[in-house]
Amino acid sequence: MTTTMPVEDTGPQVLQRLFDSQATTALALRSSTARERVAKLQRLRDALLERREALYAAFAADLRKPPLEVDLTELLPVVDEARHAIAHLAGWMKPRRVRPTLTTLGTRARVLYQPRGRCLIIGPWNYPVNTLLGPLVSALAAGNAVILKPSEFTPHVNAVVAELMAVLFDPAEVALVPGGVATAQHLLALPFDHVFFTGSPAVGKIVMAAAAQHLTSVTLELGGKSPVIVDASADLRRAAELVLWGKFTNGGQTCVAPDHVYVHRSVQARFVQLCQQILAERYGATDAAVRASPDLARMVTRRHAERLGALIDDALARGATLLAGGAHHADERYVAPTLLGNVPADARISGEEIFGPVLPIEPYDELQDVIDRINAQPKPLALYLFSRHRPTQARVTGQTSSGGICLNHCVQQYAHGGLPFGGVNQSGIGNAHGLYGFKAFSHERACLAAGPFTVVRLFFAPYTGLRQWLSATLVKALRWM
């Protein structure tokens, strides 16, 4: 069972012509009004919802994704992103006044928000609507021309999105181009004004290196091994319910999904027992029931399923304990929701981002040991702590670094339009969503205007004794201000 179909790459000459055609549009969009941009967002939102049934069918073909998950993880985030931008765009676009400093008395200063220009958005396969059209909302709100490059692994979803773009936009403003790695390479060779990439850290480095050739700014939404900590004070039922929801939605193919769990040894057995019960309640008590469940998405390709199966087999061969699941069938792109215990440090799954429905659960005795282990690894995109102990919450928040952190919750930091979403170092550069997405696709331009009198006139040459005294006095005064 596979949905991967050959995708013809878009050639460099076609891409160059398309890129050139957007130059005039990008200049014109600099003067677009909030009303004009809002109208585009409204049309995008409405047209997307009109294709709801077509998207259900497309996601079923590409990922066997349940319609409810399509609604909650693909459509809802884009619609909410558009709603938030529509409500606040006029305020975001207003120049922000800045008070003069002591050395700039007599001037007026503002920060202007200008479109970056021609932007490239490269989306991944795991959430092919959400991660492509969410950034598009921000790019349109900021007044840009955009080329969209979706993943070649979701051809049915891409066909619906391509038809949507063709109906809504002139390609000189927004265009979707199909293709695989070669198309992405040709696009990255062009001097875009901004590149927004969602994907793996390995490919993110390639994107950043290509953008550096043109000194193009980038937003990189990457990933990493996002840990969960469950301490002895946690509401274990709540923790198990939320962790398993965040882990197994979309078949575990989520950048902010929990990667592995550290659970305090005193509550480990109860936590594992609850996880086993919840998995049986949600997907079935036998492998046959789980395989037949309509609520479990599949891996995107056979190759991805084989990789997950190999991680499970390698961990078990090295001594890990199978706590639940374990079955995998590459031909069906099926990997059962799997819980592993006692995973050795040399197992492949301990070093690789899992990105699938496999959850290692490891006991700990001292919280500092967990903090030290987290800090010894690349900074993750997310960190999840389940604890009712306020000092523990403060300690973990203060002593670790991650793109975002959730206390007694899971994954929902992504859905909050008022929060910046992004990674740090290995897990990403820059932020998205809401105001932060608008700023990602905008140039914050400093604008200073002189008044009738400015302080700087007091320091023109010739440098008399009085002017030397004034400058020395100013330097001393600034020290105490």
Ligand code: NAD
The other form holds:
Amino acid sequence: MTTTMPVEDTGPQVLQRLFDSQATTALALRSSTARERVAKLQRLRDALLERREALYAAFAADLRKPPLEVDLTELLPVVDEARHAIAHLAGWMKPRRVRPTLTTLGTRARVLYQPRGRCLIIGPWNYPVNTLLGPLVSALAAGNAVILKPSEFTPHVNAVVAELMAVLFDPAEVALVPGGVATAQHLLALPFDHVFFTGSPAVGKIVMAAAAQHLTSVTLELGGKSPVIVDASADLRRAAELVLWGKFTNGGQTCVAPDHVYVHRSVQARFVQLCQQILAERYGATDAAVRASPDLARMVTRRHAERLGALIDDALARGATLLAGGAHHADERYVAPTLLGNVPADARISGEEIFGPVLPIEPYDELQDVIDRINAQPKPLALYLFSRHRPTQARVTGQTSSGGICLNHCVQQYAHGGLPFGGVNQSGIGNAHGLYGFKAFSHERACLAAGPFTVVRLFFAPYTGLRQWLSATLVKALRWM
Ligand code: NAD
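Could you output the structure for the form predicted together with nicotinamide-adenine-dinucleotide, given that the previous block was the form predicted on its own?
Below is the entire complex, every chain and molecule, led by the chain shown above.
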């Protein structure tokens, strides 16, 4: 199995020169047209698809990711993001007219969507194409110059993406810089106009603190523990099929993957049985068969596999029940799809984002207890509810908060280009995808133009009695209008 090689960091002088070289381009891009930007997106989309075979091989080396998952979770989202932007960009770029308010009568107002300028996109390792090039589509649609910093843990995929960028773009417009933490920190010391970061909440705080030094705006796409609720009215087979799909795709290394399940006690046994049966059907009935399955991605590094193995062992040592899987072999970066029951609250797995193929399943009696527990935790990126009971859907939606909520489905809230994708507080700040991604990389600039008549003339000094009466009347009258 290919192992991850250390990646050399890019030095601060090289980064400074690159950053400086993008200044002129960023100014020129301010007046780029929709047609020019669409042409770039088309070239990006086509060149990406031409590298499909190279990407299959690179993903096999970095994550042993099945080609179908490369298609569905890496290429499709980027191609769809580009398709959506190409179809809508001319409309998104149009200045939006705003009617005058009472106090601005006689003026003409518009909102202009201008590029932010020079943007930094920092990516994680778990979806190294999707999380780097998806935001790039939005950044290009909005007319920016961009520096991309992928994660150091996916060197084979990064090599394909770096070659793609070098063929498509002048580095003064889009450049990919390889490197790890040191490179990211050198980049974050530069006064970018926007930083779009995808990664862990812990590093998100570091990114935001660095951006604050320049008052650079940020989009933070983070993670967290996304819960699933399965109530007694749910279609249990459908719930089990979808939850396991969302959980075990990409070896569970998905920001919106279900982290753990709360299932109503009356249907717990049946739900667990269905999960066990579906796991065996999908990946094999014996440990040897599962280990040999070509459809299970591996953990990205030995260290990540060890972390997950330790989470499983810790939970079992504290009294959790093994419902399926449990095997882990760090030298193969392998962790079996694992179901756990009776996980105690003090187990490490109950406190940290699992981010791997391990699913704790816990019974509940009262829905309110589950709602209270969710509200006592950091707000998750996603919340999944399987229930056919409309009032329950309304109650859970209304009484909880999360980046997105998905009813009787799994992960698909991410796939809808017309919906904002992002977290809330601890799971993220700002949104990606479609119009929301375009806006993340745009400055919404207020533009007001005077007409022939202006109301404020009535209130120039000297403040005569008439003018004071007029202003007092206006203030009082506004409440009735
Ligand atoms: P990470 O935060 O460790 O790393 C992300 C990026 O930050 C990498 O490029 C890395 O080089 C850089 N980085 C790491 N430490 C840094 C530091 N101290 N200073 C500056 N930069 C630093 O995240 P990861 O392990 O690559 O990815 C997993 C996390 O990403 C999970 O929490 C997951 O939920 C989240 N994620 C979120 C989304 C989303 O869209 N919301 C998508 C994918 C992953």
